[in-house]
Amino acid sequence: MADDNQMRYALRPMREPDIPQVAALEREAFPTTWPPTSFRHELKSSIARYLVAWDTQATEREVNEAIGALTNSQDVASLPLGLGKVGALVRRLFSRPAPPQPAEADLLVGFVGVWFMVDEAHITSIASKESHRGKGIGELLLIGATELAHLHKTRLVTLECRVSNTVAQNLYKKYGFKIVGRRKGYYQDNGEDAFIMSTDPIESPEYQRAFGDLRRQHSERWGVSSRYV
């Protein structure tokens, strides 16, 4: 249980000075990803959107310790030192305030990525950092993801995901997510198979009570989370 009614980690969407901590969340969720994701040209695209999860209560040491580590010099030239005094603020459902825009970075703990065609959403990478999992992240950019296929009016949320990672499948099945394929050698570093994944539409009155549900329960077990999806 959280410790009050307040979910440390939120969600917002990407900037372009996130892009370093974004690649390494990469490359440490998806180490034989290759080419790596060219995250500038995701943020021009008009189809993708990505969110990023922040800790609020990261210390401006621990930013800078994060950034530090980072290896790509170029990126880290470009993404500015210090944290702002950045506060997780409850928002209604699809309400959609104006995120917080600080002008120092914060401290990224995930991010995932969906491609919206036609009346598809398409989660294309979800990830959080290897040290913050068990927290309820995964979950809330999950249900980011969700939240903001709504917004753009979609009719299904889809994916695709190895067929031995049975962890992220109940994951995804929890939230409605059934195997509805399978993509042969989808992987290129071990040619592993892919399933597709696809929920039933998200507009049907018994997906939105099952994921009103789904939403209450993480607030209830991790604390109220701040989306501005």
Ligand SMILES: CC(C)(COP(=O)(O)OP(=O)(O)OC[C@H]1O[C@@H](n2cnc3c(N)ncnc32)[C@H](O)[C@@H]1OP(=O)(O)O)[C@@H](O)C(=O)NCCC(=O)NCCS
The other form holds:
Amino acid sequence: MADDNQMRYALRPMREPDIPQVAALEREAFPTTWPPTSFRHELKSSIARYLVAWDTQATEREVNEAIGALTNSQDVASLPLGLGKVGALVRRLFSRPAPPQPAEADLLVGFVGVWFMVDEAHITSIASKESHRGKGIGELLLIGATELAHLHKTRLVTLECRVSNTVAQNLYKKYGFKIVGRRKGYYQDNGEDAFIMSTDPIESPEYQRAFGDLRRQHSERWGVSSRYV
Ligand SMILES: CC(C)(COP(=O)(O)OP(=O)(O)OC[C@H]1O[C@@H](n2cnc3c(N)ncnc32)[C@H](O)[C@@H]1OP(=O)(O)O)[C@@H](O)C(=O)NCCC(=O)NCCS
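Alternative state: the form predicted together with the named molecule, after the form predicted alone:
Every component of the complex follows; first up is the chain already shown.
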């Protein structure tokens, strides 16, 4: 937590320049997801909203390094297989690295995606950067997603979660999610089942009270976060 009681990490809507970093966060957190999410498509979707957590104390150099590393690796990854790709790799091996560009983005440390369907807010994906876990960022993302759901006047927040993913389940249970169903063989990589988890109605006085307490505890523990959802 910062001395001035501000949380180091802040929340804002995802923008197009964030796509390479969010795609990298997805690859790190969900390495078996295939095909990868088309964030370009998601950003244009009328039912989807994405929030990113960013490091307010990252230096311009750190931002540039993170973005530069992704830009370099993506150039090669996006080429078709064959001589072009080999040629690009050879050029990379023998050429000087591209100079860092001025920061046009923030250093991202997490993201959450929400689809608004009928009267439900469905969390499609939530992840914090592996090196930054256990610092309240997962909670910050879930708080932001729930605030978004509140703004959209949805009745519930729902999601699916691997039955083996007890870390994520702990986070959701802390925020009042209950297991309300199970989808057999939901995950294609290993045939694992998914728990369907859901909150109680988020407008109910009980939920509002509990959510208010959790937000306050989060601020007391990690500092007051800047959240623009
Ligand atoms: C799940 C995930 C988003 C949590 O993010 P995080 O930034 O580490 O979470 P926080 O630091 O805010 O922790 C919030 C709560 O999560 C739970 N949690 C976090 N780390 C945990 C751990 N190592 N063991 C058990 N519970 C844990 C706890 O309930 C914790 O609250 P507490 O600190 O009061 O105990 C993160 O582990 C992640 O990105 N995992 C990979 C992607 C993933 O599995 N996403 C969920 C798909 S359903």
